[in-house]
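So this first bit is one chain, no partners, the form predicted alone, shown in structure tokens.
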Amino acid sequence: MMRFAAKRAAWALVVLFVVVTGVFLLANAVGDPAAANLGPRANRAQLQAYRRAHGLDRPLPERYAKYVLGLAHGDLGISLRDEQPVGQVLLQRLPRTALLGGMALAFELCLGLGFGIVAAMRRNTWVDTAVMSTAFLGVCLPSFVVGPFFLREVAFRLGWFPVGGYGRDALDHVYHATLPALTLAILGSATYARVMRSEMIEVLRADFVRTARAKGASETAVVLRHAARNALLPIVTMLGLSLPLLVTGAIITESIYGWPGVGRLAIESIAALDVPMILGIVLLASMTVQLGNFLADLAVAALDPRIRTGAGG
């Protein structure tokens, strides 16, 4: 198991290096950060002074080497927009995005697995049709459609949740995050419901389920203790893949609801061509992707030894 984990970790580092290099080259090729931050009224002398102060007048290979050397020492650079260390800003914003993503993941699992099990137990009935139709609709609705609808109908018209903001204390943060988290969870919960229904239908046909029923186990015990547990293997893999989706989805959702997290920071940084901040956010997102895949690989390998030993095809 340790060898399997070390191999996955080494591959993750290679991927991170390639992503950071690619984004560094792209971010430095799309525009002039000096013009983006100083505005159209800045004269030539001001633009040159800004570039010189932030090292933007140096050759690109030199800037890249300096950035990589800083990364090796844990230095993400200084933001061009607000003159603060990138790592410090990300640490301020990250807990807010983590709260939003954690609540969204909880909603995805509760709604998706619950409705998937119900649909499988009521297969080929109107309940199954209703759940799967709703799940299909959820897969087709992006957050930039769901978000404004929830904002107008649930927050503004009904007044059940705040229109936006972050709140003042812990409970207030959770209250303000509920509607954005639901918006972020729509796609994931629909996907979980479809996968869970399919897996449950297959497991319910298995011999050990028939044996459990023949021994007199209640239907609740058969479904939850036997069938559901054995249907969770693909769900474990999807959990790892959900982490990057929550991060990327938060970019749109946080902008809609004015949530002061990493996603909203990404939009602000791109608008200002804040290259160090953009690189820091991409690095954070890439690490989340790799962490999600890494944890999913470990979980699946722990559940199925054939995967970590290379057996079973």
Partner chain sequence: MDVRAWRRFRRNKGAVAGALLVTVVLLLAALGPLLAPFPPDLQFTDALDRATGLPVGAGGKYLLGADQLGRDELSRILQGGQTSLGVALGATVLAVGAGLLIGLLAGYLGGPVDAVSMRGIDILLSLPFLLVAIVVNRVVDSPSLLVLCGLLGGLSWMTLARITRAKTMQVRELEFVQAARAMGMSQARIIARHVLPNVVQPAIILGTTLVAQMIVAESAMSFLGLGVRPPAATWGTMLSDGATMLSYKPMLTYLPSAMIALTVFGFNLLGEGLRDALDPKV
The other form holds:
Amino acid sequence: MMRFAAKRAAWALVVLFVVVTGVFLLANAVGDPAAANLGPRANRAQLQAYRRAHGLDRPLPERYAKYVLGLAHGDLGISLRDEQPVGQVLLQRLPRTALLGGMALAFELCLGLGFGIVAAMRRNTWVDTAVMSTAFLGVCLPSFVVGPFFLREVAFRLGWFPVGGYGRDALDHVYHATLPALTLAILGSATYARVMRSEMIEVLRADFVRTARAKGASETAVVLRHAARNALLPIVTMLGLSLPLLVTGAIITESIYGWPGVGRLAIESIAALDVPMILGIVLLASMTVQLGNFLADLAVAALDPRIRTGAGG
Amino acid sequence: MDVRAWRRFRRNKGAVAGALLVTVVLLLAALGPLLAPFPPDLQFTDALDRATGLPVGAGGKYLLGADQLGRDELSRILQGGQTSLGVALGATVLAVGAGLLIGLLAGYLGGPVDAVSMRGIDILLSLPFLLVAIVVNRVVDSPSLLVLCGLLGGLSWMTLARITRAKTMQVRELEFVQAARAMGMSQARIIARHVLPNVVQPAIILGTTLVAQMIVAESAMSFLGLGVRPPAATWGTMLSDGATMLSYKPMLTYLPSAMIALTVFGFNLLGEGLRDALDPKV
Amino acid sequence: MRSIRRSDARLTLGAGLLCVAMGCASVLWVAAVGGCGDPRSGPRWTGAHPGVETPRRGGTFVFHHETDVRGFDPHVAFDELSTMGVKLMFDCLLDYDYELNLVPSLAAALPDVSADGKTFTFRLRRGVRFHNGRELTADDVRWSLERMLNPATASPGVGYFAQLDGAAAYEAGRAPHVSGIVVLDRYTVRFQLREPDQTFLNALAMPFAAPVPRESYAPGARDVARHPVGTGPFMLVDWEPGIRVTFARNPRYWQPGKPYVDRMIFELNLQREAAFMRFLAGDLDHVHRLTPADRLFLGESRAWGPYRQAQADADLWGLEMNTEMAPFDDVHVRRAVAFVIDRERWSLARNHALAPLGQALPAGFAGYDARLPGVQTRDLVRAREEMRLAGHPDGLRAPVTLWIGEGPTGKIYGELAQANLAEIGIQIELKPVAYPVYLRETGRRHTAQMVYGGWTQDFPDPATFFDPLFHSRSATSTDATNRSFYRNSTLDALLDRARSERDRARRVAMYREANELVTRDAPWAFAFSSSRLEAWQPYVHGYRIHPVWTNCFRDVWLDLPRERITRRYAPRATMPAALLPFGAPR
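Coords for the form predicted in complex with its partner chain, given the form predicted alone:
All chains and molecules follow, beginning with the one already shown.
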């Protein structure tokens, strides 16, 4: 297991290095951060002074070397837009995005698993149809369709939720995150519902359930216990894959609801060509994907003895 | 598609409904310019209220009303469909082509080709899709439709390549392939004649659902104002343009929204149906 | 993933029915609640003491902006929302009243000006204290200006002080101080110019000239953009990055009794639509930057009538044509464009949120003339005639590239221009680019044929438009602000004379002449100046749109109804009941 982990970590480093290089070249190929930051009124001397001050006048290889060296020391550089250390800004934003992503995941799981169980227990009845149709429809409603609708109709007209924003204290944050989290969850819960339903149906057909039933155990209890065990694997894998949601967040949903998380930061940084910040975000995202895959693999290996020996690459 | 699969597909009402929906949408997109009552970019003087400047509503000369610049909404929905679907289909074709090719080569040739392409896939998969799409779209100083196709396609071929590779590796070890190789058949012919037919099914299934994803991706970028070049309409740009009028003209937002949702729904249904028909074991 | 084939038929049917049901429901919803009006179309709260005119102390005032704040360093910040905060925390020697007159602020009186118009002597107000408690002295004025002029500060304001004697030498590092800034005694400072400059006092009223305490801003001081220290009526107390900034009343403020409110909360990153909804819901005390549709609603609402104000902005928007590049090196083509732009139509498409304009100065500026000869108006016949004169009676063969900034507004005007220019056979290809790219590329010679862009006043003087936009000095090979690269030696001479002319009437006449010249020569097809609509809650008093400063809330006072006092910024303890019966995701 340790060897597996070490190998994965080493490979992750290589991937991150390639990603950083690629994005560094990409982001530096466009536009002029000096103009973006000083605005249209700046004269030539000012722009040149800015470029000098931020090392933007140095040749690209030199800047690249400096960035990578800093990275090796855990220094993500200074944001061009607001002159703050990138790492610090990301740390500030992370908990906010994690709250939104966490709530979205929780909603997804609750709704998805609940829907799946209900559908399977009442399979081939109208309940099943209704629940699964809703789930199927959910897949077709991207956040930029649902978001503006929710914001206007649910938050503003009905007044059930705040009209975007972040709130002032912990409880308030949760309250503000509810609607965006729901917007995100509509898409995701459908997938969970379908997985849960099919796993459940398989369990219901299995012999041990019949045995348990014959023994007079409560069906619900038996089914839930076994179905849960059965469905755990695919669901854990899916959870691992949705880890990035917690970190890089949902660019569009955060923009619609004005949620001050990493996703929103990404859009602003791209608009201002804040290269160090863009790099930091991509790096973070890429790391999270690797971590998510790794955790999912670990969890699967731990849960399923068949795979444990064969894990690799 | 063999006869049994076809029968299974036909019996599946969901799949048929999906196919119908997709056909209708595709037809609308293909025939859009013929069906459109007006040129989609023409701004009409009488389509804006003289006092307030608000676009006229549905009914009357402009069947679905006009947008904020006084262009016919119906014509734009039709043209938008053409652009949105065009980009989505183009991106999908690209993704499926690349996925198949790379998967086949990696799976069949193995060795360094396999290693390099799988590592490349790892790297691409670890990138945040939307973020990278936006950054790249920025680099190309003015995004054309082709660039957008290439970008979306280029970032979404990886899953298919992985599946194709796995399948190819299975097929490669089968007896008839071994026999063909022993008989001195060229590698290209073996791949084309024996391997390809066996890996094309997942490509079809995945490709269909990929179209839906591409429509969403294109709309998402357009929604953020980073999609196609104006005045070309896509459902995504119409949606984001309409959003500023949400309180007065909700249809300008909800109409393209509905079109996106319906199309995505159709392609998803079709993909699901194809999966069941072609691959009953899974 | 396993298939769920068995119930697919029913699934489809169900989904289809759901689709239809949802469609019906939303149509009904929209019909029932009304297509446009909002349920809360009027203000929710009125003041506790309507009709009271004497300012009351206390309360919290909440305002917003749609983007994120970058910093409150007055010498660096230049965007609208940073300036909103800067104006709360910093004072300058001079300020403007609501009638655009320069009035003393930190200066005890308007300066003594020497006979040659080159020397300005300021006496400072005594007893003014920085937020840190130290008294403001003439030394601070000099030190602050030198900090701003120091290239290390990278201030975009340097250009406004170019006439200051010794500024160039100081910037180049050849002198330790600016020789034109002389401290005469603790409360007296003198500025010496190389040439008379009528805009120098305007420059001194800009936040770039705000005095700051040296001990907080010396090189090496930590993160000055986030720890502003000034002399203004409010002090920064809390900054939640990306969310909000909180200001508290400065108890030592030099104007007795002011400011009136205890706290100001600046909510950041609110999208326009969301901000307006929050304003109607009572979460914000002031709203600005509305979408045209929301603006229309607010402008028509009778209930909001007393609590809103519309005012023309002092800015210029239009199509900048690169006079060095074909086809716009031909004045006739430029004039054709100027005559074909349908300004009324543009205004209509924006629901009249702008004022059509056909000359180089916005209405109300010295030199503006409603009946200017050669004013640019929509005239299709003349446009075609100009195209014929240019030798293109059937239009241009090659399409023209129009650069627009990214975002919805640039796109709308780009599309409007596209439709207009097609009428004289000029095909437009729109080129939407990111703002940084837009700035760099359009400011480079021989790069952008045509640019949609605008310019906002820095101070209420015509020089604020002419010098950066049309003086050949501003047409540098890169980073130019004269993006039509218009060079006219007659105009240059005229502008230079006007800048130093001390006689008001002669100065106005000169700018009128310059206006006519530029309007006729049409390096720009002028299109409109924008106008703003702002609204505030009925319990907000003491606010008007300032003609120079965007959203200047320094004099606001609140007549808060009791429920607002307790509710405002007390944490929400209870969830609304509506949240509890929570079920399906729709």
